[in-house]
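Have a look below at one chain only, the form predicted alone, in structure tokens format.
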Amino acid sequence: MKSTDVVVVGGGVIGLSIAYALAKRGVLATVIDRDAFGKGASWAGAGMLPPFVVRTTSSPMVELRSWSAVLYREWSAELRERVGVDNGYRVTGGIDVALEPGELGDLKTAAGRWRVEGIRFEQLQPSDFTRVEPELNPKALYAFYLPDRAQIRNPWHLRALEAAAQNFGVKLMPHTSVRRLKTVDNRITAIETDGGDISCGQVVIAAGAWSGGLLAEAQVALPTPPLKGQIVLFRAEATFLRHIIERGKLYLVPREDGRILMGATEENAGFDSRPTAEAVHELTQQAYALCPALARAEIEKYWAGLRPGSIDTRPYLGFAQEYENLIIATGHKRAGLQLAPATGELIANLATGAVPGIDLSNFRPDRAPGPAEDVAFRS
């Protein structure tokens, strides 16, 4: 019987990010991942990050939001200082279109939120798209400039948080599946695995998509529905896009070597995460569509991965009602990469006892289903 403070499962960019702030409180932790870290939806996204809020809102989401894009420009610093490994963090700007009219009424109340929160924005005139972004498609009918969004490149992310919780001493057990949760009246007692039992103070779970079944075995209903996304990636010269370019729940995020992602579908087709011929075509047209030079450009590949859903459109965080120890971080749907700094803290932060950073009513695991909220910035 091995022990440990705290137990994360999941080592996906929430669990890493929960397994480093813990470290920096001085709290020794166990992280478990069935697969190698960070090979899930957190290595399948395309890293975007929104522009801080300025000004308090009464979202919930958005201080949740907002607080992560503080804590990247600070976790990006401190990781590099760390371990020497470049994540990424760069300030790009973005560009959020509309090509059709029917596209115009959420591209406007989009701009109504961002003027409400403070968010600096720009709107560009058609003789404008040439000074900004050259390569956008001319016939756009509408568009915004964000000079503040940024981008990280997640697989280097992933990286810096494995290696700085490895220079920590947090524990890192890739490639072991979690067979069930043992539980002692209302505590969890062990986590049993395909390597033994670890027993432990607290536990985490983080383990995206699969974190329903995890804990429906120890009686925990709460759905975590898995959500495909599909995204295709370009290789062009590496000036050819300047900023991120969304139009609706599609995205162009330029890498700096000249690599263009595209994305992403939203498919619910269980825990099947191949990708398709059918929407890499649809991602392809539509990528041609924003920036039609994209024609020229090489398809290197292409991939999906699997978000956690939730029972609305926000993440479960915070004790569940079931256990006393036992902690849930899960359901961020396609915001997990770009809440994960404050999802990190605020676990940290309940694990020892500190008090949250936010109110965490409206993200409790067994609150009611809340109406569902536009995720004004994707990850």
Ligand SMILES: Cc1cc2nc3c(=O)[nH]c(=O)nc-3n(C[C@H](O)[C@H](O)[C@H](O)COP(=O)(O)OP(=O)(O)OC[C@H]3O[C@@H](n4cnc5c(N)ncnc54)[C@H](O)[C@@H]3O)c2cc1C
Contents of the next structure:
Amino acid sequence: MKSTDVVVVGGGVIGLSIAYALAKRGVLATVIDRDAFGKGASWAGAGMLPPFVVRTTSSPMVELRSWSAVLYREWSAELRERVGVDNGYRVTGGIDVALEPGELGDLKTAAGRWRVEGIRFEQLQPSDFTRVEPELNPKALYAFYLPDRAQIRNPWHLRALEAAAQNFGVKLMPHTSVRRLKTVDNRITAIETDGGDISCGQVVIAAGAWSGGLLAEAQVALPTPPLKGQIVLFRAEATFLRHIIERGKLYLVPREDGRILMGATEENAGFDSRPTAEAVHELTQQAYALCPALARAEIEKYWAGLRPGSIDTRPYLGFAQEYENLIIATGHKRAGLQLAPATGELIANLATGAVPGIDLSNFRPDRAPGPAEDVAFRS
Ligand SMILES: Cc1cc2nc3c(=O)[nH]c(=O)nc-3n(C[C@H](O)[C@H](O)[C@H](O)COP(=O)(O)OP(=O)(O)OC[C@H]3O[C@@H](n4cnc5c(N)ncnc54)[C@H](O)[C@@H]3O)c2cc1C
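Write the structure block of the form predicted together with the named molecule for the protein whose form predicted alone appears above.
Next comes the full complex, and the chain you just saw is listed first.
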């Protein structure tokens, strides 16, 4: 039996961010993933980040999001310095549009939230479109420009986190499946894997949509229903699109090499992560509606991923009540990439006995479902 202080189950953006934050505090965790690291939802995502603002506390989710936005700047610079990997963090700006009259209400409500949070934005007139984003559908009814909207290349960010963790000496165990948590009374005593048992001081479950299944085996009821999301990747000229374009839950995210992601669906399809013809058709139609000239662009690829759900609009962050050494960090739904650095710092604080940095009562794994909140930045 191998022994380690903190074992993190799941090597997606959440597990790797926790391991990285722990390593910065001198705690070298073990991270286990049944696949290569970062191949789950974290790879499949679009990498959209909300605008940077000073950390605000108007609601628990806003606090977590704004803390993360601040940390993204720091972590991106830090990761580049430590391991020489560019995670693609770029402040490209964004345009939020309404194409139909029925979409105006939601867009204006979102703008009201941005104002309260101090997020910079301005309304664009149709005469501005060609100057700001020449390929945007000129028939858009309403558009707001958000100069501070940002993005990461999530596969690059995952590579950077993995390299930094390795650099620190974190023990990385890819291609190792966790079968179950072994328990005695109110403690997890070991992690049973297909490579043998690992004893542990503390365990962090960050296994995305699969967390609920693992925890159920240990009699912890924590629903993490998979929320399937599909993306279509276009390839155009590098200068085709400059800004992230968002229309409700749909978006175009341009990369600087000319790739453009059109996302994303939201489906309850169990653990089926296969892309479907129907979704690809729907997403391409939506892409043409936002930027008609995309109809002539190449479609390079499409894929699907399973976002980890929760019982409401918040992730689960904190100790499980059932075991004194079990920490849970999952259920981030559509926002796991944007919330990952703050989640990492928070859980590392918790695991090391430091002040968490945020009021955790709102994220308790055993909470009753809270009211829906904060749709200012869905991603
Ligand atoms: C199409 C799409 C677009 C998205 N766009 C954005 C976006 O723009 N911005 C944003 O913030 N978020 C976005 N998201 C959401 C975001 O990707 C997720 O919230 C986030 O990746 C969740 O990270 P995770 O580490 O919890 O899960 P995952 O990345 O799924 O990682 C969980 C890991 O646990 C491992 N695992 C599971 N079971 C076991 C086991 N028994 N043993 C060992 N390992 C196990 C898996 O192999 C996996 O690697 C998007 C998601 C999708 C699908």
